[in-house]
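So this first bit is one chain, no partners, the form predicted on its own, shown in structure tokens.
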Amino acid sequence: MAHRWLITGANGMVGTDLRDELARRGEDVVAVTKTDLDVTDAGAVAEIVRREKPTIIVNCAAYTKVDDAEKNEALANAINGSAVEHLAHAANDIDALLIHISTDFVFDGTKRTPYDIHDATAPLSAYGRSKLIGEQAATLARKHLIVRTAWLFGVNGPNFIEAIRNQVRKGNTNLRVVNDQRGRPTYTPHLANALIRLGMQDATGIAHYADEPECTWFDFAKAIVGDAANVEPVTSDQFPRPATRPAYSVLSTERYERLTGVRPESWEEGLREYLSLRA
């Protein structure tokens, strides 16, 4: 069947790439930004969903300032949690599939093997707690798919690559980057394709998508700067942040691969494309 897609948060890093990829494929897509729609307003959410009648709603609206969430937990909970409940009820009104994007931060990072969709959640931060509330809210939609992802980078939003490159641009050629947090960086156009594949399959439940291979932030930084700077590995204790990060947040993409028949893409290829676009 032909799908009609509604994207919330359509001017963010994921939303922009998803909108562009759907348009490139000739899909019927309605993209709303946060100025078009306040996702925390239940009435406004219900109205736009009733008016547009999508078959798939992809929630790309999110509060993503991980450290700031420690001071603004109520706001994070409203955007990452309550808003998803409004979308779930609106989806039920028209029998749409709700695809909700979640995060590796719902895990505590104590495992040493990739996190499966069935693993227990135990967020360490306000951001992680708010995203878990969102996951629970998404399950109120009769047809829902929760897609957890990690370590996102793309040309349409602030990200780790630009943070590192900005240091080098300022003349800082001796960088200190944590080497005891391990995950899988993910290029947002790759995630957009993964979301479309899953949506086309009418997949439900939970799936994980992250690019391959796994690495540490130190490894990622070295790949970003090449010979332009010296990168020194440090521990998380040497680089304290307001929000605690999971030390190990490698996501198992086994169910995604089973559903789609496709292996995750390479973040190294994504990085090359990113650097060519942001040269």
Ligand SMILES: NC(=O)c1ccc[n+]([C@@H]2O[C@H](COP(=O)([O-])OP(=O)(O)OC[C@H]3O[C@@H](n4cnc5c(N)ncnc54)[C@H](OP(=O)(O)O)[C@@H]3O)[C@@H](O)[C@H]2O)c1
Given for the second form:
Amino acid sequence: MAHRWLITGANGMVGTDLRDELARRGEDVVAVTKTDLDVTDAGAVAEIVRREKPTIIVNCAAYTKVDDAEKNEALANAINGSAVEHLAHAANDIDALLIHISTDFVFDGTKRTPYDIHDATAPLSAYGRSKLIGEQAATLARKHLIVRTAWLFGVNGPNFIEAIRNQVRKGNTNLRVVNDQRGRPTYTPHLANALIRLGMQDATGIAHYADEPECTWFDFAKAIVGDAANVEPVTSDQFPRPATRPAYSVLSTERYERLTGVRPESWEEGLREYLSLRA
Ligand SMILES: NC(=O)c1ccc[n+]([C@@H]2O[C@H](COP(=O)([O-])OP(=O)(O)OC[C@H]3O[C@@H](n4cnc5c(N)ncnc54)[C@H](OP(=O)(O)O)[C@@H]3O)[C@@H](O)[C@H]2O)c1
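Same protein, different condition: the form predicted on its own was shown, now please give the form predicted together with this ligand.
Starting with the chain above, the whole complex follows.
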């Protein structure tokens, strides 16, 4: 079946890459930015969905300032939580599939083996709690798919790579990076491919997508700077931040692999492409 895609938050890091990849494939796509559609406005959401009649809605709109969310929990809950309820009701109106993007931060990171889709959630931060509210809201859509992902980097957004490179640009060649948080960095064009694969199959429920292999932020930083700087491993205690991050947030992508028949892509290849695209 041919699909018509509606993307919210289409100017964000994921939204931009997803919109571009769908357009490149010649898919029928309607991409709306925050200016076109504020997802917290229930009436506007209902109206645009009824007008555009997508078969798939991908919600890329989100409040993503993890540390700021500690002070702005109500706003984070409105954008990451209640807005998803509006999208779920609108999807039901026209029997569309709602694909909602969520995060490894819904887990507390106490496991030491990859987080499966059935593992219990227990967010450590306001951002994580708001994203969990969003997951629950997404289930109000008769046809819904929650795609949890992690450690995103893409050319259209601020991200860890730019934070590291900015330090080197300022002349800091002795970087200190935490080595006690493990995860799976993920290049946003790879996530876009995964979302499209899952959408094309009308997959529902929960799926995790993250690139391979797992590593720590220290490992990731070393791959980013190469010989341009020294990287010293440190612990999270040495870098207190307003929001607590899970120490271990490796997502198991087993269900994604089963549904699509393909392995996740490599963040090392994604990093090479990223560095060639973003000077
Ligand atoms: N970044 C990560 O490492 C990461 C990891 C795991 C999961 N995720 C999830 O991945 C998804 C996409 O994240 P991202 O990294 O692409 O974030 P992003 O670059 O911050 O994009 C989010 C977009 O949503 C827009 N937005 C904010 N409030 C809105 C509203 N009320 N109505 C409509 N649009 C609104 C933002 O616009 P403004 O910028 O103008 O506010 C922005 O364009 C999110 O669900 C996020 O939780 C991200």
